[in-house]
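Coming up is one lone chain in structure tokens, specifically the form predicted alone.
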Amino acid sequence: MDDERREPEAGRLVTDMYTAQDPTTQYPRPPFPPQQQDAPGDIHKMDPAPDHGEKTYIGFGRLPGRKALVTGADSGIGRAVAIAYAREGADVALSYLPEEQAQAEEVAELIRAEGRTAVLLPGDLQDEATNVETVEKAVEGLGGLDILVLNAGTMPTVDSIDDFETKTLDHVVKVNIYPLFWMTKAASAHLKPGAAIITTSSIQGFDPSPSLAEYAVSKAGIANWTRALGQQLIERGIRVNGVAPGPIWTPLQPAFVPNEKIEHFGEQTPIGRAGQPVELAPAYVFLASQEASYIVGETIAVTGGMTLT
């Protein structure tokens, strides 16, 4: 049973993400079935079901006693990061939209199953006061703050400049950019030397698709923010770095991507498939850990072989 690991609680056999295997066939490859959802999307309505590490991520104690706040933590990359952090020994505060409560409670249950503290923090981060309140409640609930993961985002598709609307750009910037400033300012008073801030950019910030111009602009901004704040906050002993995912199978896809693109999602990568959220988690763990002590202002590409230009 070299390719399987026993799940202690359920007694079932599950494939883990550590056994050597062919990465091109490790997870589902396109074509994917047609599927559309209303934003922000529901992981339980996705086909195939995404892997956030619920059964596949195994921790090695790389974040012992750390206290982390993760935005967008109910699903997708944020969910995978929250699960991984708990299994690496961290307590985790989960920030998410109120309509995502049920999914967030699932993550909290997984965190508590590891013997770690989970703090549930619903709220819309488009509001500055909500960012401040989220940080304060996280600090109160966790007893401090060591790691801030700025991951929440939106991804509208606009095929033509003729269809551009100012309100769409305003929404993207308010969701994807403003919280970088608001939440970091609120958290800075609580972060001590050795703390880490990790952002989520995208390959779209470096190699944009024509129909994702608004999103791509915001993701390029995140990468630049990461480099600027990395230089600024390292003077306090706080490291700022980021991750740039490629095409990842999250609710953003059925919520914002048309069916004709869903069918072929991820096939343009050298690896030939979309990535799974759990495949992003190790990068966030590494950047949060002391192993990354000499990495500042960088954005790590996790793209299935696509290059950041």
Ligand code: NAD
Second form
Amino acid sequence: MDDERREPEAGRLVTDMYTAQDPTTQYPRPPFPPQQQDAPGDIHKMDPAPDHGEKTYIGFGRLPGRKALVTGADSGIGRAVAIAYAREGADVALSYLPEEQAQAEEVAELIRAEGRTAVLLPGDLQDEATNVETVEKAVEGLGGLDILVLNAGTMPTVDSIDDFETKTLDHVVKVNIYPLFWMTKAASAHLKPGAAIITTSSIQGFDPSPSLAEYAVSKAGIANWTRALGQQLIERGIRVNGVAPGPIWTPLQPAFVPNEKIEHFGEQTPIGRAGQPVELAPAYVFLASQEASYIVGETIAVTGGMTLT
Ligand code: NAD
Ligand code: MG
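Would you generate the structure of this protein in the form predicted together with the named molecule, following the form predicted alone above?
Below: every chain and molecule of the assembly, starting with the one above.
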């Protein structure tokens, strides 16, 4: 184990994710300082700095030689998943928006530091051609594909039905739902028995907030899609599962949620705090690994105690 990686950054609460400790105080608790960003947001402008596992995730060889494509991989949950996958022995292709290039390059550097291959695939996933191209370039750059993590997402807040706009829902569905179909179709010829697809739903798909109707309906759809495709693709030996995160400290929050809610972010959970991206990674590792051989069509809650109802 690399001691340097476990060294907490100055001023951070974090030690590592393997020593037994009280999870209620393992990471920052609200209140969070007020902060707003333009979408898609930058992890380096967040206060406190989120933990994506850069110095805390170790890896135990659970994904030896696997080839993974992760969407939304520059920041937040996708970044934590990409780092964890590389440390578990996988080569990783990163999909992200072109304006997120600098953050994606940091992830690529961390993957290469593990002796793994990183493939950088910028592109807006709102059209089918970009999805197909992203999958093809991932297959080409990695030499195949075993794991597809469909994690990219957008989350506009709309407080009243009077402010509903068709273009908002179109955008949410184009980013959060269509790529599930487009990428899975493009990848299906390359995925062999033993492969895994993992979606990112949300607690919002089960217990929606009033101002997140457009987002929440898309997240309910993702959990539903996960069940349908889980049944469909297990016939080919491919497992489809999902993760439903609770409130997680990622750029999605300062980019879309107003300051008065940022301050109290995560307070409503039984654990009493927001989750950090790295706390999601083990669920994505587990679902991608052969350890999850009998888990199909399931969406796992990583919510600090909120229940998927
Ligand atoms: P994030 O902003 O770090 O990640 C979202 C990523 O989606 C962006 O980095 C971007 O690369 C990608 N993306 C957005 N629009 C895109 C587009 N048009 N084309 C291509 N890529 C695009 O935030 P995150 O919280 O890590 O989000 C990851 C997933 O987790 C999302 O699906 C989100 O809905 C889900 N989620 C987040 C939370 C939370 O509290 N942060 C809770 C539940 C679910
Ligand atoms: Mg990002």
